[in-house]
Amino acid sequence: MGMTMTQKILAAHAGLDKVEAGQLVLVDLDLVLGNDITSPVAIKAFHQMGKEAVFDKEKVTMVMDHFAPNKDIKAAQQCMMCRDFCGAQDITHFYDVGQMGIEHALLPEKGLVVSGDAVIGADSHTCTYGALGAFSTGVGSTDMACGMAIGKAWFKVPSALKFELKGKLRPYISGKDVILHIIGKIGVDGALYKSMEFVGDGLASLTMADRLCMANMAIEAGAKNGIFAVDDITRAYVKEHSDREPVVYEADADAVYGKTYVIDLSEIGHTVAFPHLPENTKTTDEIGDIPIQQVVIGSCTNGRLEDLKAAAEIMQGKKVAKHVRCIVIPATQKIYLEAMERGYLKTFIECGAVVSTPTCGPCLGGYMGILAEGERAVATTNRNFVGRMGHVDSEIYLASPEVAAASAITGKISAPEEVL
């Protein structure tokens, strides 16, 4: 019996030959991420430990992106706290205002993480790196204390679901729009614990920040992780951003699978996920007139440079609604500014956007975007339970960039052909 992608990453760096779904496995990790949310509870842990020093200064990463530029004094304490940590410890890789950027953006850009890694992150959405080919999963800020401490962290070998992508997206149709239909396909709980590994000729389909959007996503699902083969697309990010060499693990032809779902990508419409969970799906063309009062174009998700270009060529010599709000976020700083040598945030600012520093922001209800009694948003975030972004009683819609900056400029939900 043949391993999937996962647990052959797995196997590899527990030292083993082959491993078993279900099988308790303790695995050496590659990295280990915090955020100024997660990090400081990580820290008081460590501390409680008894430890004094982290297994690798090299191997451990803070990023304040969640409630910074500090929204509040518990936010700037929390932040003050991951500060004097990674001073005291030496970390290499801790990025404060300046030079953070939304962390599951900046990670691959700063090519902390390649092919074959394992990865660990005080935050549920650490699956974005399985785009890269990687094997990264959220954990709670325990298993991130332990981390730090000794460089290994247990884990349940997960069964796998196998997705074989076939065919070509059509224009203006993007991976936000895969993943939202796959969910509202399998349902948040079709993946439970599993792998959603992603292969097939409709790869060459998508690009890197496709693919990192809907591995950030796959937890959306229930997953424990998402992870796509490695192609001569990975293997060129991968050159692009990182000198470390790639390990590349392929699924042997006999790794067993609980189920596949062949998804012809040129099937699949502008998906938009309703209120208040993500496999609430519909296509534009389903729904009537809804009308909106925020749109919030960015995140872990969808705040990458091939986004906002996605938006701004929609946004181009147009108005943004009048009861409209629109916040723009780019994902870290190298994309902000390359974004405003290319003129994307000019275009923002004059279709009546606003356009912020990288932050998380509004996508957890943080700030810079939170929502009233009754308003609605369509946002590229990942998650619109309920209270997510703000009230209780408000709605978000989850979106491409493409529909969102359309949804901008009509005022309610609106496929991107309805102003091109």
Contents of the next structure:
Amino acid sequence: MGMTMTQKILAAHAGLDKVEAGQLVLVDLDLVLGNDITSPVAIKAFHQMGKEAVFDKEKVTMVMDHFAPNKDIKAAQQCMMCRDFCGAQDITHFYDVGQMGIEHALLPEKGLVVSGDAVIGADSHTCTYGALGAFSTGVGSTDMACGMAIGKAWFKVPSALKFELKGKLRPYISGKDVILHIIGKIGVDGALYKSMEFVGDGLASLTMADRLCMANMAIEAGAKNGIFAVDDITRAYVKEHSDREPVVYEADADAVYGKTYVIDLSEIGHTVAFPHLPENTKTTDEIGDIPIQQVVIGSCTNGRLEDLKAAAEIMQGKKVAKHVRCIVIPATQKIYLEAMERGYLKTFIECGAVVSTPTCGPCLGGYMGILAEGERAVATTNRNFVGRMGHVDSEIYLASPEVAAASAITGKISAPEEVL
Amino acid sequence: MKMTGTVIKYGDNVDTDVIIPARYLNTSDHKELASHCMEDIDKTFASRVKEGDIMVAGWNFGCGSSREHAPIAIKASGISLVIAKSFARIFYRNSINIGLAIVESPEAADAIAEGNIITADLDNGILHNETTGQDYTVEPFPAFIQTIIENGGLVESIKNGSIA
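The form predicted in complex with the partner chain, contrasted with the form predicted on its own above:
The complete assembly is shown below, putting the previous chain first.
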């Protein structure tokens, strides 16, 4: 019986020739990540363990992105705690205001993750790096502390679902539509405890931004990780961003998958997840007029340059609807600068949108765009749970940057074709 | 491990954003987190929960964010055990790691009603409903997990060298 991509990476990092689903393994980690919300709890646990130093100062990273730049005094204290810890431990990859970006956009950009790595992060969207052919999963703060202390984490080897992608995306359809379509099909616990493995000829039409967005939302189907087969697009990305050599793991021909889904990319339409679960999906041609008050374009899911480009092209020369607040958040400083140089930021501002410094801010109802009672937002973020972006009686509609941009112009949930 | 408590019951897909909303994540103080536990789906929870109460819920309990503040808030509010039809995986790990007892049982989670009194014997894998007299068997934790729990959580396990 063969192994899946995920199982091969776990076996290699556990020093084993072979693992099978259900087996408990202790895995050597290539990177341990935390942010300004989860790291303080981990730092406390680290001290309680009685450890003096982290296992490897190059392999622990902290990114101040959730409530940074500090939204209030308590947030400032939490960032200070991280800053002091990383200073004392001489952590190489500590990213504070000025260098930071949204963690899951920042780490691949900085080349901190390459194909074949095993990564944990005290943030549920750590599964993003599966786009690079790495095993990467979200954990809590205690696991992060343990990872910082000994460079290891325990896992139950997951079984897997296979997603065989074929065909090519239609214009103005992107990775977000694909992953929302998949979550709509399998449900928010459709991949619970499992890995989601993406393979097939269809990969060729998916950019790295599409893949990062899709792997990012594997957690919204309950998955332990999402992982993409490595191809030339992956290799080119890794080479451009990192000096480290990628290690490519391919699933065995006789690897066992609980189920195989064949997804024809050419059949996917503009997909929107209605409140209050990412599985409540509809396509824009199935919905009537739904007026909105806010649009958020950003987050670890859709704050990359390709996302801003797609939004800017749709918004170019148009105006944000009068009653709509449109907030654009480039995910990293590098993306911000590049978007400025390419004129996207000018487009957004002339259109009537605001552009923020990188932050997770509104996605989790932190700050920078909180919703009032009864308000509706179209957001390129990843969760539309009750109260996620503000008031418990507000609503979030998850969508692609293309749909979000078009909706900002019309003031209701709209397909890009309505404004082009 | 044995506990007896009164049941507070919720539905499917209870996410970590409603267990502890992100607007309170600017602190990791256990008592403060507990005072806001569940407030976005149940404003009465924090005031009515008693030490030892048992939380029962449906499928995919604890889905969403990896915030350990969620099991911490539940534990600090006095809940001694969470019984659900299934748990989201990060919440499951976090609960074990911080020492919040959790049990998966679709059968028990269906049958047990709000206000029932439950006695749980986790060593033998038995949940007894004192109110209705029904018993439900549950799968005990695997040995690896038991080691962590017996050591009082992951922090203690590393401290005393039982995992290295």
